[in-house]
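Given next, in structure tokens, is a single chain: the form predicted on its own.
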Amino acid sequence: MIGFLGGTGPEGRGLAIRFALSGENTIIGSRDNSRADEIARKMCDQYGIDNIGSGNNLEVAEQAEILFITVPYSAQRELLASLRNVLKYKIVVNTTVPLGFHDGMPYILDIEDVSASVEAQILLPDSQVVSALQTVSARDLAKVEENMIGDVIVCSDSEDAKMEIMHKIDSIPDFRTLDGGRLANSRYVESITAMLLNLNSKYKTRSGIRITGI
């Protein structure tokens, strides 16, 4: 089973819809029960599925293998701290960037462990930590009928754990995973999303990376 937390905002609504429908069983977790249940019925009524079940991140945590962080950078490390011990020995998939705003336009921020996942690593010791979707619109994914822009680029420390997740995400319809190296290198793909957004703003368009000659 594959586990979001903070799985009703855009991101983990998104990915768990399309992660549905190519055939995984999925569970939506917030810090509130009640919405994670209310988003999670109205996906499988919409989609005619009843592969996406609800819980608090908690309840989440327990019950999938594999845990994606769809939750802002700021909610981070109180979030992953509160589940150190109940994600030990699981994937813990993050698709979270370090954004700040400056005159409404984002920057990536410049934060003590370089990037939002080897901070993520060093929370969690005992998880296998893996860097992908950060360059995915998250309105994009819900939008499921449409075709999706660019590559997935995919970075961890762990092998195993990276050869994993970029067999799940090939299987979602219109993605192609790259092989991005060490989790250290997620920092640079961080980064990449802090311009596309820049860029998305300017031009009024979604734009993806797409890399050539591969």
The other form holds:
2 protein chains.
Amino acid sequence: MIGFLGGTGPEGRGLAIRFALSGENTIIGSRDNSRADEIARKMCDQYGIDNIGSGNNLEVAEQAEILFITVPYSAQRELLASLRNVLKYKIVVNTTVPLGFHDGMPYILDIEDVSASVEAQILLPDSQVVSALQTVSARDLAKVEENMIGDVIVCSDSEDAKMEIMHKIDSIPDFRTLDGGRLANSRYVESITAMLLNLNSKYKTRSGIRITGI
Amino acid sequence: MIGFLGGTGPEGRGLAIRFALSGENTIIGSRDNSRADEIARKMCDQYGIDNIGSGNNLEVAEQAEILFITVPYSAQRELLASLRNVLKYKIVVNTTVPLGFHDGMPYILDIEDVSASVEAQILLPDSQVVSALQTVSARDLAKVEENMIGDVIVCSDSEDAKMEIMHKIDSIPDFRTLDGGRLANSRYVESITAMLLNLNSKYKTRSGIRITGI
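One more: the block was the form predicted on its own; return the form predicted together with another copy of the chain.
Let's see the whole complex now, leading with the same chain.
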């Protein structure tokens, strides 16, 4: 089962519905499980499916083997520290980007561990942290009737976990995953996200990235 | 005239020939002007053109109004410090990326000013520094018979200089420039380059970037 911690936000909802429609059993979590229950029920009703469950974040972390972190970066540390034991030996996929805003323009925060996903691995030393999907627009994810354009660069220090997550994400139509190497490289993908958000602001669009030559 | 400082390397040669073929007057510079002379003459002979001149880096910096820095990052500081006065009030386009290598894999060096182009602007306070073309493969540039695939993200704190350089680069067939915003954003483009080089190593290819949604 694939779980989404903080899964009631746009990123979590978008990923849950895309994975559910591709046939995966999913479960979305929130601090408040009544909110997760309501959103999961609505999504199942809307798409005529029954494979999106719900619970509070702790329940979701216990039940799923693969957990996506879909909270904003600012909530990452508290969430992961509180779930460290239950996430032991599980695959944790981090989608967060450490962003600040200056004059309305996004920039990468100067954080101690450089990358949000490296920080997640340090917070969860016994989990296999994989970074992915930072460059994908949450709003585009939620529009399941539209194709997703863009590549998903996946990084991890665990080759097995990386391959498993690449395979899962590739099962969603239109996604193409690329092996971005070790987890420290996730800082580059986080930077790409900051650039895309700047371009979005400049060009009034939702941009994405496509790697050419592969 | 468009000059290329350290223009006898693959990046400088590739850019000079593409600009020359698009009709610009160009001049390539080297520490050793006899080497620049020889390379410029060979390129002119090969393509039947006469608009690639040569000189040492100081002569090139004096004669051109727009200067491309096409040395490796490691040579940037010494080059720019030595040309600070002659580059005053000129547009300086930086293509460098602060790269190190670990186990054969490239990574972004932890430099004081975070971005190579921000560092260049600090070294040249009276020049208009623009960053561009970091993500473009030097080897692809040199193959003028092949199309260039990929976008060129251009950053600067001078809107006028940025627009002029975007216009110049757009005059080269196949290139598409995008306004990447302020010069500090060049750090994100430098990071994209590091990611592309990691992908090149993994996939045995020369990758590039295309921004979707624009």
